[in-house]
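First comes one chain, alone, set out as structure tokens in the form predicted alone.
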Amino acid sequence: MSPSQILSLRGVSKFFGGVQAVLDVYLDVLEGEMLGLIGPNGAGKSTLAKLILGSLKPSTGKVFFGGRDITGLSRRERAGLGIAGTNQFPRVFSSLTLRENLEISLKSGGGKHLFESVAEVAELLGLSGLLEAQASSLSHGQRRLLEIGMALVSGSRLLVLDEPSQGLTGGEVERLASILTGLSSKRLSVILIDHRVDFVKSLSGRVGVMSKGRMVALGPAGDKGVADVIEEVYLRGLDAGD
């Protein structure tokens, strides 16, 4: 594993009974990289995210983080090493305030903290005026941003975002893009999984394309070969390996 690689997947597959969800994925994520991951519904993106986060264990293959084999570690154990993530539907502590949600994550984090205070993260999220608001009173978009903030203050070295723009307004998507762009100075590695292809391509240095559980393309976001596979997978509904 190269010193510049923070995450490495080697031949990772996941089967549910006889159903192939992820098949033989090889993937390296570099330190400080924003890697986009796209593909049609059912392509295996969210399953792959869970395999990285530790919510699922691979049927075959290995997962390495910082050169360490973490294949058998739980999500909590991986979080202690600095792997954080969000879910397709925001998960926050509804009975607590926005500030309290951020403070809990700040105290529970196991990595090097990228932000000096909860107030700094709230400002980045555009939620400074809602620090004392109960999370249950927040809009869907605000809860989504709060969940991302909770991951940021946890001291993560790798952030896995699964459909972060889902349910957001146009303005909230712009805010999210601004937040993610600003993370480049923090040397935080990000895997960005989203159904908005242009959104992912505009923010990512490299893009991986999944189809039927396989990684069928991986390269620079502006690469013509990657663009051709995206068109084949999305517009023609074909498996790029056929």
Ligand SMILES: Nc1ncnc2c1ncn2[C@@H]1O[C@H](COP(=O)(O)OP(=O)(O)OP(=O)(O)O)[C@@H](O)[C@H]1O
Given for the second form:
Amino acid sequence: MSPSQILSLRGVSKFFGGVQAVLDVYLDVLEGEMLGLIGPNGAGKSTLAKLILGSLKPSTGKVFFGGRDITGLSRRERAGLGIAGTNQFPRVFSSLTLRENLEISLKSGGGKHLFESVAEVAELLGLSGLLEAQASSLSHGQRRLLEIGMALVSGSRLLVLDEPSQGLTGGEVERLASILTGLSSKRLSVILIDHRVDFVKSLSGRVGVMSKGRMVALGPAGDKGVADVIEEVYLRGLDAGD
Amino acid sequence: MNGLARTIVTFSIPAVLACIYPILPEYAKFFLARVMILSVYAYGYAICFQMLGMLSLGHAALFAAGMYGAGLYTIYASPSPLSALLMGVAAALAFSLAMGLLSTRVGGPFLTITTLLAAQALYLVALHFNEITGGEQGIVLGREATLVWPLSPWLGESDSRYLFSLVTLVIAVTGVWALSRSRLGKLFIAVRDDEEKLESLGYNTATLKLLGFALSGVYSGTAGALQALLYSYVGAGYAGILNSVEPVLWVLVGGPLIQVGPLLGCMLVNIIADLARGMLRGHVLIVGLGLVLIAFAAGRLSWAYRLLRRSTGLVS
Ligand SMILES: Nc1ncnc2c1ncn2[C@@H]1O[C@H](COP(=O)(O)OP(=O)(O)OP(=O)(O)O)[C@@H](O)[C@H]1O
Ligand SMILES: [Mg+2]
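Follow the form predicted alone with the form predicted together with the named molecule, if you could.
So here's everything in the complex, that chain up top.
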């Protein structure tokens, strides 16, 4: 494994009873890269995200982080190594204010500290005016941005975003795109899972395509082969893996 | 409500209790002193239930650990009320750590069942060793073992009880007020809101829950120890299930503001129970259930419902 790889999945599978949610996935994520991950509903993207974050354990296969086997580590232990993420359905602490949500996330993880203050990240999220608002009063999009902010301040080396643009307004999607673009200078690795193909392509260096649990394509965002597979799995609903 | 307003509201009731003291009739003094001690217990329970979302039904054991720890110490070791108070608190702390270690490993309804069974175990032990504990009948402690005794040359019994209860209440309220503003308090609330999410940020929620349980135990044990040392009596009745259920009621009736709710709820339930006892000979629980209905009807339903739903984990 070359030193520039931060995360490696080696033959990772996850079965739920008879359902093969993730099937024999090999994946390397490089230091500082933004890797896009797309695929139709039920392709196994969220399950793969959870296997990386540690909220699920693989049925078979191994997960390496910074060269170390972390397959057996819990979600919390992985947070301590600097693996942060957001959920497909945003999860924030609804009884606390926006400021308190960010405060308890600040430097709670074990990675490098990208932001020094809550005010700085609130500004970035465009939520400075709402710092004292209770999180339960936020709109869906604001909660989503808040959760991203919490992951950003927690101190992370790898950020896994599961459908961050889902349910956002047009303005919020633009805001998100500029936040993610800004991250490229921070040498943070990001896995960006999203249904908006153009959004993912425009932000990511490489794009992976999942279908029926398998990683059916992986390559540069502008790659013709990748584009063909995306078209196949999305538009024709074909299982490109077979 | 902003921070300053909340602080004023928080300390207003204890301030009123201090101001009205000179004009109180004897019975009211007696009654309010008791309610203040129970309110300390209510605050302790609220740390566990309202902040952390753990619906314990075993807190009577923590109250009783404080009561027995203090009371039995004066009987079998030394009639020194201050060391007895410390013994009571230490016993409650030890018991809450043991109970917390068992119950916080499992969540939701299992926590409730575990705490309930642990408390029943203590209750049965107290009954079994009735030569030592006095069982259900209880034991009356020596007068010189009580906290009111050293003050007796200057203050009447009911006056010093009122004084001790008020001072303890103010300390308890200040503690909860400070906790609710602190980072630890925010983390407790975060555990209640979404334990898994907090864990995913790198926090050890098992430790947080245990800490909350222990803090809650210290409050409950202090109330229990004072109960013994101010009223010179220990009895297994305080370890019974009813004494575990009542604080749930106080907290629910008291409403969502943790700085005042437990005190308010405890006073309200006890005042109404006291009035009704005369009229109906009704059991406090019946009155309590009536009050819950009233509280729900008053629009608190959503708050109480959310708290119960979260803490039992029946709906995620
Ligand atoms: N906890 C679970 N128990 C059983 N089956 C599950 C579980 N989680 C996911 N699955 C199944 O695994 C498959 C992959 O689901 P996953 O949520 O990973 O897909 P996805 O690519 O994220 O889809 P979407 O785009 O809709 O979010 C689906 O068939 C799903 O029903
Ligand atoms: Mg998904």
